[in-house]
Structure formats: C-alpha cells, structure tokens
Amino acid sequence: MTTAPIANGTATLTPPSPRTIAGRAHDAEHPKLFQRVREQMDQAAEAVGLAPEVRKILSSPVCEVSVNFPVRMDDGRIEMFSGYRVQHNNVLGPFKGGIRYHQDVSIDEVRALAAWMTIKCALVDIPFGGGKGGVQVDPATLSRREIERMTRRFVYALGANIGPGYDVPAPDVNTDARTMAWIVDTYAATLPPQERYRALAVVTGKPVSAGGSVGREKATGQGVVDLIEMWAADKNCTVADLTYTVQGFGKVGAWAARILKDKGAKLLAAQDVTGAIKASGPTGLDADALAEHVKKTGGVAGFPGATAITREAFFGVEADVFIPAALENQVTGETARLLNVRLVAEGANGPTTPEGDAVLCERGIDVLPDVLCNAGGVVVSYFEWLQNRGGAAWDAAEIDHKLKDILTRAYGRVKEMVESKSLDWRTAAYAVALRRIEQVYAERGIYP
C-alpha cells in the first residue's frame, strides 16, 4: 500500500483486498454488504460453473482509493472530509459508478455498490466496468456554496484516479447535475488548456445545457418501468391495470410514479425518511403533484389529501408492485413478510436482504432485481459518454428507443437463464453478467 500527499490531502491506493481500511465507524452500518454481493456472485457461479480463476479474480476490487482532504466553511472554519472511490473490475471497459453525499458512507458500502456496477455494466451489455464513490457527509447540514466546495476538493484530491477514458462518476444519493457540472469544471482546470475538451466526458448525468444527455434525469425511473412493463406482458397484464407504492421519491422513486401514471397505473401509497403516505380515496395518489411536494418541502409527509400512516402499515399497503427507490436493506426478512404485492422491482441497489429475498421466494413474490431493474441509469450515461466522446447529440425519442431495446435484449437473457438452469431471477442475472466477462477473460487472456 503506498500513500502519498494529494492537494492538501491524503490519498491511498490500495491493492485488492477486501478487509483494507477496516475499523472506520460508518463500517459497522453496512458490515456484510460486500460479503452479500460475494455470496451472490458465488452463487450464481456455481449455477453456471464459471471458471474457478474469474471468481477469485472478481472477489476482490482492483483498486480502493481513500482521500481525506480539507474544506474552508462559509465560516472560515476549516473541516476535514473523508471520500472513497473504488474501482472493482474493468475488463469491459472503464469504471463506471455514481458519487453518493451520505453520512452513512463506509468503504464496505462503497466496495458493494462497485461490485454491483460490474455485474450491472456486463448484465446490459455495454463497455463499462464496475467503479463507486462517496463522501461521508449529511449534505443537509451544508449551504451551497460549502457542498460545492466540498465536490471540488473531492475531485481535486482524487486527481487522475477518474477521467473519460479510464473512471466516469455520475450522480447518485444526494448529488444531482449541478453536482456533475462542478466535477467537469474542476476535472479541466487540472488538464492543460489543449485538452480541456476532454473534459466533458469525464462524468454523466450533467445539465443538458452542460453537455448531458436528455432523458438522463429520468433514465432510472425509465428503466423501471419499462422492466415493469415486460413483466406484466409476461403476466397477460398491462402497466394501465396495475397499482403500486414507491419508498423513496427521489430521482428515481419519483421519476417512476411520473411514468407509470402516465401510462395509467395507480399510486396508492409512498414512503421516505419523512414518514409514509397513503391515498385516501379511490383515484390514487397524484404521482407529479407529489413530486412538486416533495421538491418544496424535502419529503411525502404533509402531501394534501393523503393520509399518514406507519412505515409498517405502508409495507402492508395490498398493491401489485412495490418500487424500493430509497437505500440498501429495506426489504428484511421482517418487511418482506408485511408486503402485500405480486411483485417487487428495486429501483434501489440493495434494497433487499438476503432473509428478505429467502421470504419473497417462500411467499411467491416476483423481484426484478436491482442489476437488471434499475440498469437505465447507466445505459443513458453510456448513451451521454458516447455523445460527448463524439460531438453528437440524441433526441429523446432516439434515447428512449435505444434504452428499451438494450434493456429488453437483457431482460430476454435473464429470463432465458431462469427458465434454462432453474433458478431465481437475481442468481440469473448474476449468472448472465458472469458469464459475459468469463467470456472477455477467456477470449483475452491475464498479462503477462
């Protein structure tokens, strides 16, 4: 392990290995989060017999980099902050994975969420490997102008650890375009002024106007629905009869309700860390007059014309669907015993424990799961990547077509693998993305 001196930090880049920094506080809050993800690589290994020198070689990220770095406050105080970014496997191309603000954030969480984004990247097929990042911080108790800060220090301090041909970050909790935009500024100041064009390319999920891509904000959301849509075609049904409940209306809770109320679904409750909600009369709950709320007063509760209920009672709310939107572990052993649901599609990652998943399977519930559900989000990065890599730009319609194709191709291979080996729909998706990068591993070989 070598440290070394970045921007008035500190930064470590750490070799493979899953125990490195060990002992932080935050870790307790998510302490078998990687070993989770290990478990389900490992099981859907051996599913398909993967070669046994793949599964050591994806047990481990290639590299961990940690930077703990200063921040002047508005009050002339100086804060330190501590940030990760790991980069788990790249054998399809470069690292790519979402930077989350949240007090919560430990390297274990960090070091799943990368994983996730290999399995993710392989399951949709497209070039792009498995990286994550975060900043242990509650963002809430920021002005502006000091997260702003906070993000080009970050940046700065993680130096040539990201860029457009090697790592690509994109939004993910409590960070949003805005954010995205300070990350390309800050990325060109360090480039010679000749090479600065490079820079747009260097994150996803960036304003329009900034050089993102439309139908990014909404990609997610999109993609959840367009999953939903598949598996109710399978099921005989339509999107139009169905009804469903939502945790989390953030980027992409909120961006799913908007879309399925289009297209005729009923939203008959929702939950955050504000409270729960659910409709009081027969129409539903407005899914865009939420999203208007939630934008000014920062949750559900308080939403006009609903009625307040427990977070108990919500995960009871008898729907078709539930749409976990919000953090890692909500479905427990526990709360998957309360829903009342023909199907569950994570628009989160990790939302579901492995007890939950073991009472979904016993209870008959369906999941998409969370490599396979909320995939749209980084097919449309991939999508905005290559538009800014080539000086193009997509309409739309364009992008909506494009995502749905790459998400429906997927979704015919995971089913295939469920219907072929027999096994639950997570294990399969697992197994697809698995074989896929055997596939390059073989075809490639391991210098030297």
Ligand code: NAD
Given for the second form:
Amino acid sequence: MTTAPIANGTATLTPPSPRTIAGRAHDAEHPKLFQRVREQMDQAAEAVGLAPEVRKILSSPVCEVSVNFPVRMDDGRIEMFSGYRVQHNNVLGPFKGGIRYHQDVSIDEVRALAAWMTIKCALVDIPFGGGKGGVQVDPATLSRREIERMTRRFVYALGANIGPGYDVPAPDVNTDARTMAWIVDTYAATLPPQERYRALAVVTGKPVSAGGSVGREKATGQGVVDLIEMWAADKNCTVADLTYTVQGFGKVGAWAARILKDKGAKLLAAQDVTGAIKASGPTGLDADALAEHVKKTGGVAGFPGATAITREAFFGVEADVFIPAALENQVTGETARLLNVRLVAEGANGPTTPEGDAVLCERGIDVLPDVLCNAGGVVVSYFEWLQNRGGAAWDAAEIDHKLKDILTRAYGRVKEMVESKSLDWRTAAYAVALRRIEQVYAERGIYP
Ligand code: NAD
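Show the form predicted together with the ligand, please, the one above being the form predicted alone.
Every chain and every other molecule in the complex is listed next, the one we just looked at coming first.
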C-alpha cells in the first residue's frame, strides 16, 4: 500500500521533484494535532480490538510532499511560498482531501487533516483514501491575480503527486470553485495533449460550468443539516423546532445556516474572523441576507439590525444547536463550559479539543463528530469525480437523494456502534471507519 511520490516523466511542463520532509519550524503553532488524531484512533482501536498492524499502519502517513516555490507579485517582486500535500492512506482508493490557504498551515495540521479524511471516507464507505494540502499564506494579503499565480505555481510544484486516479484535491478554508478551475487548467497544461481530457477529474468542487457537480457547493452544509435532522428525529423533534448558532460563515457555515433557514430553524448568533453578532429581535438573523452581507463585506461584523457581541458572549448564547464551521481548536475546555446548547454539530474539521470533548460529555451535550457531520462535502465530491470520469451529469434531486442515503447509512452504523459498545459518538465513528479499513487489509494482505 505504500506509494512513493511520482516523478513527472512525460509532462509538457516539468515541475520540480517533490521532497519528503519530517517537520517544520512553525509546527509549534499546532503542536499536537496529528498526535490528537492518533490518540483518537487508538482509543477507538482499543474499543473494538482492532488488528494491531492496522493501527500501526495508520499511525503515519504514506507520503508527505513539501514544496517551496516562487511567485511573482503584482509589483514585480518574487516571493517564496511553502506548501504541503500529505497522503495519509489509500487502501480504499485514491487520496482525497481539500487544499487550504491559511497563515497557520503547518505540516502537522495538514497531516491531521489528511488522517481525518482517511477516517471520514472509510466511515461513509466511499472508495477514497485520505489526503490534504495547504499553503502557508494569508490570502487576504494577496491580490486575486497573485492568488491565481500562487495556485498555479503550487500545482506545478506538486506535479504528478496529484492526479485523477491518484490524489484528488478539493476546496477547503480560503479556497473555492475558482481555485479548483485554476488547478484543472494548470494540471491539464502539464499533460501531453492526448491526455488532457483526464484533467477534469483531478479536483472536485469545480464551478458547475467548468465540470463541477450541481450540489457540491452546498454539499458540506447540506450534510450537516441532514445529520442534525437525524439527531432531531432521535430526540422526537424536527429541525423547524430548533434554534442554532454558527461559528464561521464561509462555504460550510453559510450553506448550513441557509438550508436550516429553509427548514424553519432560527439563527440566533454568528461569529467569524471579523467579529460576533446576535439577533436583536425574536425572528433571528436572516441567513440568506447575512450570506450576502459576508460576500460584500468579508464578514458578519456590521450586519444591519444585529447586535455586536464578544466571542465569549457568542459561545454563551442559549440555543439548541451550535455549529462550529471555522477552524480547529475552537471548542476548548474553556469555551465548552460557556456553551448553552444541546448539540454541537461539527461542520469544521477538528473544532473540539480533547478537553472540550470531556467538558461536553460531562455536561451532557451531544456531539455529531466532524468525520460524520461534515462528510457531505466529500460524498458529493465523489459524485462529481464519478460524473467526470463517466461523462455524466446528474441532477440536483438525484444528488441530494444519494447523499442523504449514504449519510443515513453512516449515521445508522455509528449509532449501532454507540449502542453496542457504549461509546461516545466520536469514538464510535472512528471505530466504524477503522473496522472498514481493517476489513480491506485482511482481504488484501500486505505486499509482498
Ligand atoms: P471558508 O474559508 O469558506 O470559511 C471559513 C470561515 O471561518 C470564514 O467565515 C472565516 O471568517 C471563519 N474563521 C476563520 N478563522 C476564524 C477564527 N479564528 N474564528 C472564527 N471564525 C474564523 O472555509 P470552509 O470551506 O467553510 O471550511 C470551514 C471548515 O469546514 C474547515 O474546518 C474545513 O476544513 C471544514 N470543511 C470544509 C469542507 C468544504 O467542503 N469546504 C468540507 C468538510 C470540512
């Protein structure tokens, strides 16, 4: 199952060869994220008596690519950027996972995010492994043209380390459909002309007009809402009865909020990098209008009619559901004590620290863990990849139906594991995923 970085042989452009690295100085910013994933996997492995060799294999990524590459700025200067692609495991299928642009991106963070993708794909039972990528940059400091040149040069630097049947990126924090379109275009340019037709499936999350799938843009938010609906049904209530708060009003948070609005739920507060706001009146915040405001101004702050509040006050707002949809490490021991909700539905990856988990458990707050709750994105990415490879175009109803079906089955498997082994939902979700991976290793064995 080990896969070495692929060298670019026949490329029209010849990207530099990738390098494998062990660590970076800025790891100190996220000192323990991958270690946290390992501990989460160990806990679940212990609970279900997982084969020790599977635990051992998953304790390190298959491959780590680190690239440093030059980009010409608008004023003519050359700046160097560092980017990563970590390929954690591919026993179930090609590596799959987003590309993030953020100043705090580090090899440890990307490693953790890649491992979470391995667990997520196995849990929802789609034929992908886990990968993730990122560039350490604050995109707010770059112009649109600089971001485009940086994206293209990053793809060129990654070379054949990504590919439609090998490793398939997607949008993540600060990247979107437009970024994916640039990736396809650049990747296609590195292929011989006869092979360029393959390039479309190198990424998912493309604009619909450029080979993307209907439903992909909202898919992660849709999945979050589908899962909240399943949780609500188990509590004998409906989504229309619920109030909620959202942290992060980007692709995941805004879509989850807008779909919840359509179903009659009430948004009470929102927070992002620009600040926190609370509804001033009894009708709540209008999620569609707020999404428009964020598009225009860059954040939730200053939304007309809302009251500005502090981050602490935001965490303390009384509601049924809290949806973290920003970054890792937001629900800590401290903020979990402030929460006044019945459910944390994790739209973000890794939003809850182990201390946060312990406090939520002690306080009887339910958690729909990230690997289940935000899996809608990768499921519809899988649909997009299938459509690209088969030359097909599915309609929105078919995609929504197939997505709900996959998530309902995954929810059922986790619930059964929770009940049969008396586990919390996060450990149970990992246990289901690890069992799936164990099954494949048992059947395939290890070469030679
Ligand atoms: P995005 O860039 O579209 O939005 C990120 C949001 O987080 C923005 O509203 C931003 O203001 C906010 N934010 C950033 N730093 C913050 C901070 N310190 N405090 C509060 N808010 C902050 O990104 P996205 O694609 O919506 O991803 C959000 C999360 O969901 C990430 O954890 C990502 O890995 C995860 N996720 C995304 C997808 C997807 O399909 N995009 C799929 C699964 C999981």
